[in-house]
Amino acid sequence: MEKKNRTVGLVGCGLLGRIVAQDIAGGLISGYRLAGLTDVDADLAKQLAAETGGTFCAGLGELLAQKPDLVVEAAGGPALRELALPVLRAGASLIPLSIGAFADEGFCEEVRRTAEEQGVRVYLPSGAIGGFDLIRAAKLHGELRATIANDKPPRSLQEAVPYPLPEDREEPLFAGSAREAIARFPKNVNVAVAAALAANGPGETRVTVSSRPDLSAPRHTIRLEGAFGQAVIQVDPKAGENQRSSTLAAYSVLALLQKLNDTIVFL
């Protein structure tokens, strides 16, 4: 079987694009080209193009002009609000980083029907968590509870809350469902969603936020309990420059890329 080359597009030239740019170009995964890159900050995609060797692109109309066969997003959920649709409508496939924005029911509805309608597709990455394959295998054996910890130093939390966060005990700060989560954390728990999405949706799954002084990064713990048994999945990643974001999430990315053009594919 002979592989697919394929074109990549980037939008978001921070921390995590530049993470995949780099090594898509540097030939990390085989069977794909960046084929164009743009970040509200012009400068930023200017260097990384230069650095990688892909186009420069001042905007999503002349990111699409270059008929990449997929468009990563990594510039957060306002960004994935307004480009999912013209890119799907381009005939490019998405995969998405914040996957927060998906639990809008509405949106995520109109991103599935539009991309059913293009004959594209919609590739959620894992990012900084794991796990998609054990919750939707136990989702479809039966009735499944599903919740997710989100606990977090709180340097990564501060700037979402109106008050300075205790450094010396642990501080809960939010318990509900995971599209509550998003609206009241919107940089913080794109993972939860994510999850969800995978479990019983955005509204049913339920999702606790803490800050934790004892954390150096974060914690990310999926409980799940079922008709399938029990299971505990934990992922310590390391943080990255911004303290938000794993730059494990950039490597979810390209595993998924890679996963597209395999022969033997882990599911």
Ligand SMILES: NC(=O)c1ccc[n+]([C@@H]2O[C@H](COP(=O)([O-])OP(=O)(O)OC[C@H]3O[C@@H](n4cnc5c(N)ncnc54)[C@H](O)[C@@H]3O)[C@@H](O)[C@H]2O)c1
The other form holds:
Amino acid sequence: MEKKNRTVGLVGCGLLGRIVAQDIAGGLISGYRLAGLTDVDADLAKQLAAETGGTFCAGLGELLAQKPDLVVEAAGGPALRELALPVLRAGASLIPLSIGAFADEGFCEEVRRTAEEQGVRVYLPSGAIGGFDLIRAAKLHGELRATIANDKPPRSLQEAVPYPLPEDREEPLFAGSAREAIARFPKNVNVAVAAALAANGPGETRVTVSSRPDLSAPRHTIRLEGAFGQAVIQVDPKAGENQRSSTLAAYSVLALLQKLNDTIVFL
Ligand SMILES: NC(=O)c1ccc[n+]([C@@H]2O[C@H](COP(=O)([O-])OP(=O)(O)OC[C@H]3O[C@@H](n4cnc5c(N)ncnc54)[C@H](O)[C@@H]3O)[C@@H](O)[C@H]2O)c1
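Having seen the form predicted alone, can you show the form predicted in complex with the named molecule?
Expanding to the full complex; the earlier chain stays at the top.
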């Protein structure tokens, strides 16, 4: 099988975008070349372009003019809403990280329809967790019950919760659907929406959010129960510079790109 030399465009050059760009440029995965990079913070994009040999693009239009085969979004929910349809209409496949935007059924459907019309795809990376293979298999036979718990250190919820959270005890903050969760915590529960999309959908999959001072980084736990039995998938990322994000989410984009070229494919 011929390994294509595909080109990747990147929107968002923050923590996760930087890892993706640097690893593609460094040759961590074979068969890919970095095309354009863009960010609303032009200096950030210029700097990353200089470091990686990618082309600085002043905006999405310039990036799409580079005719990338795939575009990675690492810029946030509002950016994903703006770029998804133009990217697909330009004939590029899309790898979004701000998957919370897909909790909006109308948007999700428009993206699906546009991708289908254009003959391109939307690849959802497993992001800060994993186990989408298991969820999809378990869902095929009988009812699947799925719950997703987001347990976070109080400081990683600072932006989302406008009052001081206790430092000496757990504080449950939310229980409801994944769709309600992303509306309330737009930057904190992308992973829950991604898992919910794989499971019973954002309106039907239960999500909890808790403040946990005993944790040094956000913990994600998916609990599944169905005809197959039971499963628990839990990830405790290493505490890092950015308490909101997990570097695993960037690695999951790189692993996804690698799968698209693999001969023996782990799905
Ligand atoms: N799917 C997952 O499991 C998962 C896990 C962690 C983070 N995320 C999401 O991934 C995204 C990136 O995370 P991060 O930690 O790298 O964030 P970050 O804040 O470090 O970087 C985001 C970058 O995007 C840029 N940006 C914002 N709006 C833009 C726009 N309209 N066009 C171009 N650039 C724009 C910002 O200037 C910034 O440099 C966030 O939305 C985050 O919530 C998803």
